[in-house]
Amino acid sequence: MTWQSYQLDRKAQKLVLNYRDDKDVLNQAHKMRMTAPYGLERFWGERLRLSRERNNKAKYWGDTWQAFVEIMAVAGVAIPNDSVGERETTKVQAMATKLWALPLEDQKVALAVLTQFCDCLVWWTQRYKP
C-alpha cells in the first residue's frame, strides 16, 4: 500500500483564492464546517436555500460540493451529485434519498473527509481574507 494523496489542502486555497474578493462568500466556509456534522444531505441542500438570495454564496458551497465529489471519487467512493434547483422538490427529495441511502461506512468516510476539506477551507479563508 503506498500513501495517496487526495489534494484537500490544493483543492481548498483553489477555491478560497476563486472567492476572495467577495468578503460575504469567503466567510460561508466557517458555516460549511459547522453544517459538515449535520450529515451530507444538509451540507449539499444548503446550496439550495442560498440560491434564493441570488449572490455568490449558493455557488461557493455548490463549487465546494463538486471539489468533495471529486475529492470522493479518487477515494473509490461515489457521492451522488444531481443538478438540481431550488424548485424542484422532487428531485430534491430523490438526491436526499440518494444521499442517505450510502452505505453507512462510506457516510463515515465521506462525512470525515468533508470536514477536513472544510478545515482546509477555513485555514486558507484565515490566511487569505482581504
The other form holds:
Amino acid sequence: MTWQSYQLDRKAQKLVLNYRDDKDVLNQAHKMRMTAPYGLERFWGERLRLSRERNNKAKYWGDTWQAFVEIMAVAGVAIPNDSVGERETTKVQAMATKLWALPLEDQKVALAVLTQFCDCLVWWTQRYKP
Amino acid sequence: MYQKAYGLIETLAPLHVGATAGEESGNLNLIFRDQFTRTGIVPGSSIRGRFRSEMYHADANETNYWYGHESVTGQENSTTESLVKFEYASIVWLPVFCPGQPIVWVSCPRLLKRYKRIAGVEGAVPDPYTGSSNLQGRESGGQRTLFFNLGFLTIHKVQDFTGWFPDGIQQPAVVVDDSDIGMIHDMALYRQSRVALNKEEKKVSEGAFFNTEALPEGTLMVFPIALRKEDKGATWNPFDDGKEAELYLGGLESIGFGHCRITLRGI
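Next up, the form predicted in complex with its partner chain in place of the form predicted on its own?
Entire complex below, previous chain first.
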C-alpha cells in the first residue's frame, strides 16, 4: 500500500460519539475548527483555559489532540504531547517551545491535517448532536 | 481517411460538466466521470456543442458544413455527416492541495497512457508512485513521503516528467496507481455548498440550496479530434485567431465556473 489514508472520519466519528450526550461539550468541535488555523500551540493550549470549568470540555480537546498525535505518528510525524496541568507554567512553556520548534514543513502538514480533522468532527457533530 | 488532431484544456476556473441535479442525486451537482478511473471527463458532445456555437456566430453555413446539417422535417436526406469528430476529454494532470507546496499535479498510468496515444508522447508511461524530479517530499527513514490533507504516500522513484506536460514545463508531480486516483481525485475536487438568493431581498430562496463539485482550476485535460478531409481546399478554423482560445465549458457560468483555455494541435 503506497497511498495511506489518515482515516480521519473514523477517528472523528468515535470522538463525537464519546461526547454526544454532553451538548455543551459537543459544540466545542466548531470552536476547534475555528482555532485550528491559528496554529498548533493555540489549539493545544485551549484545554488549559477550559480546565478551569468543571466539565468535559478540556477532556474533549485533550482527546482530540491525542487522536491527532496518533494520526500523525502513523504518517511518521512526531507531535509533542506532554501531560501538563493548568498551573505548571514551566511545563506549559516547554510544550509551546516544542511545538514551535517543529520543522516548518511538519507544522504545515500537521495544521492541514488538523484542520481537516476538525472539519470531520464538525460533520459528525451535525449528524449526532441530540 | 481521417486526420488526427487533439485539443488540450486548461481550466482557468473550476469546471463543472455534468448532469443537472435531478431526483437521483438530490441537490448534489456531480461532474461526469470516467467509467474506470472515476476521474472527471468532459463529454465529446459538450466540447462539440461549444465549438459549434462559437462558429455559428460567425457563419451558420460554415457551421453546417463542418458539424453536419440537422434534419429538417419533411425533407429527406437533409442531414449531413459531421466532418470533425470529438471524443471525451480526460484528465492528464490534476492539481491537488499539498500542505506547504501548495500544489502537486497527480496522474495515473491509465490516464497518461490515453494521453500518450492521443498526443504521441515518447517514452514509457511512468510507473505508479514515481515522482517528478522537482517534487519536494519529506525524507525520513530512507523514504520520501508526500503528505496530503486526507492521507500520505511514499514515492518509490524519481523521473523527469518534462515530456509528460503539454507545455514542456515540468511541474511538481506524482503518478499514483490506477486504483488510487479515484480517491485522490475526490479529495482534490472543488466542492461547495451554494444557495440561490431571493430576487427581491438578500435571503435564500425556498429550496434553493445546492452542493456542487467541479474540477479544480489548473486541471489539464486532453481530447482527440478526427478531421475528415473531403474538400482539399477547406480548412477547419474553429477559432478566430489561430489555435488557441478561451472558452466557457459546462453550464455553471453563472456561479463562476467553466472558464477554460483550449489549445488545438495537429490541425
